[in-house]
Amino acid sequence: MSFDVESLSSETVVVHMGEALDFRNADSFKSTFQAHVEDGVRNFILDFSETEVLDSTGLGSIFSLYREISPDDGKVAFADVSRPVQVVVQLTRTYKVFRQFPSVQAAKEALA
């Protein structure tokens, strides 16, 4: 499974997460963001509007991204978070690390 990535600028992309980020596709997510990090992207907006499953492996892959870009002042933002993902975010208190926005557009404006 690959992830649809929309480039906004040389430093910012939107990653449309699809139906799931879990043990089945976490490595694919890592490969996707790694290619963009190597190209100089530092801001990632993760669109969770269609995501029904986010497990610990998927969450771990997001933290891998965060650890890789945060030393360079990079940012990971969650946008349009679906109810199932919101439950995971609340239970894990991930909201303390990643900013959330009600829409991809709101995240774009904040990170621009």
Given for the second form:
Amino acid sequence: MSFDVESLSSETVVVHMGEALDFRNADSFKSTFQAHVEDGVRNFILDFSETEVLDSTGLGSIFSLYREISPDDGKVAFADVSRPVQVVVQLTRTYKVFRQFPSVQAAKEALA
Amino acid sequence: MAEHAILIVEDDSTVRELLKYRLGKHYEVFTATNGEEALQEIDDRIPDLIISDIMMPKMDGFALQSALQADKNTRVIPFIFLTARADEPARQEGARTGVDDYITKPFDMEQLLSRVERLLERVEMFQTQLDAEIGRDFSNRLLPDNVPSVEGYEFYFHSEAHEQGGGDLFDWSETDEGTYFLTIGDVMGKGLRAKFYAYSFLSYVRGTLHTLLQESSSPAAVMEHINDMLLEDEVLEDTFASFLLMHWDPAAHTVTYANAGHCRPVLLTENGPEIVEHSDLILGLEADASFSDATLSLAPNTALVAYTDGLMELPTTNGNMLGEDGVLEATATAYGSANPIDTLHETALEHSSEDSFQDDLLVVWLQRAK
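Please give the corresponding structure for the form predicted together with its partner chain, as opposed to the form predicted on its own shown earlier.
And the full complex, kicking off with our chain again.
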């Protein structure tokens, strides 16, 4: 499964995360963001509007993204976070690291 | 399971395209027209199986097979010779170390397909068995043989390692002052990789605890060290872990803990269950993350239950996960029963769409006597 990526500028993309990010497609997410990081993308808006499942392997792949771009002041923003994703973010206290926005639009405006 | 990749090495374009077409329905197929090209392809990507002609320009099948045998990375790739040379000397030369099958042209496609399938199945079976064996070994090493035995307290521990599970760990040690350090963690990821990292990680934590306890008994201080290690150590790069570190003082009836993004424990008293809320960021994400301690006091008959995400992520019949609310309810039901962990386990599974846990499950139940 591949991820739907929308390019906003040379530095910023929106990734539509789809229904699930878990141990089955975490590697696919990694290769998706890897290609964009190599192209110079530094800001990733992750659209979680449809996401029903986010397991620890999936969350780990987002952490890998963060670890990779944070030394270059890159940002990972969570947009339109669904209830199941919200639960994971709360438990792991990762809202301290990933800014959250009520909609993809709001994230776009903030990161533009 | 990723699709198997098969390399076809054949100079005759008709045979090559036919094989590519038929095998391509079941496998990912790439091709080379001679031994030299094949070695270049293998350099880019190791196939799961090779089917090679013998007579080819530049580098023939025998030379290719010898080259693969000479390299430890390619020696074990299943190898099938497919050739028109049906004569006995060629067959004898083909039947050598590292050649799994020898099929002569004209060949029966169905027969070739079934041989390919059988070979791939066998390789996979070995791999799965080996993984399961190593996985069990790691799981056993990640867990203690016994639990603390303290007057006035009951201590229950349950663990179920699942092959597809992750890197759950539990460890405890007693200090000179008669207090205990309990370590519960979950290294993110699945399968052997997570178990390997959990194992490396636990070795480090054991070492760190021993050193740090000379200076301080603060779980948060230990947590900061572990977090630094995860961010600095190259082997553990890209490893993240949730961690709950508890310092239990049975004489004072207190538990001082730091929680790095781990499932929040449940405190059970006669007034009902409550979530132990205080926690900080998960480990391995941010270099300057700070951690802090919180202290619980354990009144008579109070139980403290810590667990890993296998319990919370248990799929329920309504399509959701058991969740923190489900865990609260299940622990409340188990509170007061003769073997609370068994009851908790049964209660959780009653809500589940499965009849067993599909992930690692680890529960620690610490209870002060009445």
